[in-house]
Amino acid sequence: MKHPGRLTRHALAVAMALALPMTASADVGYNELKKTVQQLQKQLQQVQQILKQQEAKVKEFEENTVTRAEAKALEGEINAASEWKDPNLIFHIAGYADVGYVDGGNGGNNKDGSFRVGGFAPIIHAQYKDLILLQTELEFQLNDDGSTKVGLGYMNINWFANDYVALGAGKFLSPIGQFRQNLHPSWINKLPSAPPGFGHDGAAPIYEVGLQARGGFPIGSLRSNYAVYVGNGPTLKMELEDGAFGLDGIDAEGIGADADGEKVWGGRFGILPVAGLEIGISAATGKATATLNETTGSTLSNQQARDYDVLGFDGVWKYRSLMLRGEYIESEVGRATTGSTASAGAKWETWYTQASYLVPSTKFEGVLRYTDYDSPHKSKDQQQWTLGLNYLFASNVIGKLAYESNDGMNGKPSDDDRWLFQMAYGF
């Protein structure tokens, strides 16, 4: 292919040849010839200038051709990298941690006060498209002796079947009530402690291992949410206490094996009749078997599976800066008729009411909570008033100062008053 510049030069030469006189016989004066030559020289200069401009454009085009090829390759790399902006797999890390100070309580171990590391709980989410979600929470806790306890809070895999239901399997937070599944993270809980009866060996279940369906649907103009599950259920603990050997606690923290082969069914249904108000009812039923003698630390065998029933009610109402909430949970274990170490049944019952108020145009929040917890053993019964003052450094960073006034059996931890300070951070 010929160069565009050369073609232009040939065309110019032909034009010049055609413009010159063709015969010597032409009667043209010298001045006219000189004038014609000058005009041609001027035209030639203009053509040369045009040629230079064309050559510059050709060079620029050639350079841009390389640049475009490079840009195209770069565009491919950008497109490949941009897949991370909208990938099939979304990976997310969240969680919370808290530190603090406790003065009093804990059986007298903290009478002079102790600094505390409450825990560190990283939460991992891995979602595939809009179909599958894996979520897990790890728990790191510093024990009183300085050792570290590591545990699996929960881990479950969920399938988003449609807009109204997600089906999950694994270990999950118990859907009974509100506190455990929605409020227990330290940066969400407005006080440094959980209400009595909502912790370990209390009235409210903590975790479950099994299958769960969660979701929500409209009821006319109202909204609702629900959770139903079937799981391994809890195990029971026995101990010699208060002069008698009997049921001591319910271990409802997510058992990885079902020793008695009996399942527990349960769930919660909540309805939001107006904005800011939610009311829920919870229930569970099944069987539970005693597996541990806490007095001797030995394992129990050949125990009869007992009836296990849970009933709960909860409600929360938020109006501007004021939030009121309350919850009631009752767990009951039936009698054993044959082959059991202790035949009597037992009931654990707890309820609390709580009010919090964020002072307008400030970061200060006042909290007041009352709890009444009844267990099968009077040494663990407890009535508690908790008064707290919070400072919100940010929506996910909160400093808490609280005083617990406890009324229980004299000389027992349930009767110790406490001061608590906590700094909680959600991320």
The other form holds:
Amino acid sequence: MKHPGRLTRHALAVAMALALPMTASADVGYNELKKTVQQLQKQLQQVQQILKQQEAKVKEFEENTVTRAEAKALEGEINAASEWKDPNLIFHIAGYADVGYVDGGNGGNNKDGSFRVGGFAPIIHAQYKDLILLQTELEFQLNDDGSTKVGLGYMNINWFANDYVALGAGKFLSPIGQFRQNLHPSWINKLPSAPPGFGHDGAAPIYEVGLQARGGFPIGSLRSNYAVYVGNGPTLKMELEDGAFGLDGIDAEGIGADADGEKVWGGRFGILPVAGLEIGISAATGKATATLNETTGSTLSNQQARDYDVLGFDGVWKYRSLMLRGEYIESEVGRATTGSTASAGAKWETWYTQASYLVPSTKFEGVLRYTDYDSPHKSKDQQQWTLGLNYLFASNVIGKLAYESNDGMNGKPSDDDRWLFQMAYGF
Amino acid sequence: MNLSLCSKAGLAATILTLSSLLLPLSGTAAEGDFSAGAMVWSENCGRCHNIRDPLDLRDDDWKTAIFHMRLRAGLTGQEARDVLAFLVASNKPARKSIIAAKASTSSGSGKLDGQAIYNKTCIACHGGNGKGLLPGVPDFTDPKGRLSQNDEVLIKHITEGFQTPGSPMAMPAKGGNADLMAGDVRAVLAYIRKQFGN
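Switch from the form predicted alone to the form predicted together with the partner chain and print that structure.
Let us now look at the entire complex, which starts with that chain.
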């Protein structure tokens, strides 16, 4: 080779000339690459952030959303609950009970006071759809000697024929007046005792056995309610005094057999002119026959059926915490001219008026009642003032303290004043 | 007493009653109405006994109890269904579930104005004049009464239900109207303040 050094220099020069642009090109690529990576990193962070947000949303969605399996399980629970709620036949137990303390009364036998079990009255309802309701009330009472008396208060089967009529048959509370059919349960009655004349052997019928139609209907803008019935009616108790029979009392507690075959018709009509005010009129008429000689305890038969008539008026007005009510009932039995117990007729008559006031923002309630009861027997006539103070543990659990000032025949139970305490529970 | 008059009156009443059975039935009975039921409940039940708390019984027990009371109180079938609708809507304690919580705290403005809500849901117990119709129900017109409390407290009471001290029963959650949204509750409170506040 003639000029080897020269050739090498030329080659180096060419190489350098080629290498210079290549170095510049590498610098540009690196910067672009770096920029791209940075952008990708930024985008990755954004994606990660979005993913985090999505994860939170998914988590929230999962927490607030039921799965198909969970929905099915829930549906099963609802169906099971519906079995309790919507069967064709529903049984229901309600009722009331009361216990207490009585000081005085009972002809002086109770003057030092006694704890009392007033009664336990479970009520059983059996309802078939919206058509039929069987209702029965049992009565458990503790006697003075410690024995227990069990009775069938009422038992009737009712057919709700339409919105305005329910037809019932069986033994039912007498619809005469208000106290016996609606106010006698101890958790409803605002005093521990019934007004004289509204208890047993009083002026007001208690039960009837027969057929009854009840319901309500509007009269224009007014409400009204009614009950009409036909039943066996009461029987009569006779007493033998000085060799002659006289009427002793009316047994109107639901007689299971009609001794004279003569039915008693009756009913009540109530109207509500304004909210809170109800006025009612009641009446019954028919025949009743003597079946018991109260003096000897023997039964009587083949006695003449006597006229039997009942008339009653009642009213109640409620305004906020104040309630006023009153009721009048008379039961009249005609004379009998034939039969071994032929005697004059007689009339039982009673009325009461009652005011009660629930002190606002407290659970204390004051009650005042006046009753005047007249019977054919002067020893049972009674005028009574009763003053009571109640404490409402709940609307259906009531503690009652009352004082009865009684004015009757001297030496008779009807003349004894009493203190009464009662705890009444409606359930 | 005129016996024949009594006999005729009883007979006439019975015939009238029995003949009403011949009236055509209305086909399908109308559903119970909450507002009408609240009114029937507040105007009738307390005439004989203390008003029972709707929370006392569950739905199926109320159903039979109301049929029993239809007989006792002489209610019409429609009145009985209305009262039942009110009671079964009012015997639910304040719901604690997520869905209920969402619904009750939602900012939804609701569909009704305050006056409409008051007249539908509240008036049966609180009365048209805000003084309260039933024992234990507070008097909204009392300057030192319930409305002297702030909105937060009152909204909580309306939403969750509240028992006034001394009252035998509690106001049910949302007055028994579970459909009310938070906006509805605010609207009815605003109406109550405007109408009865001092």
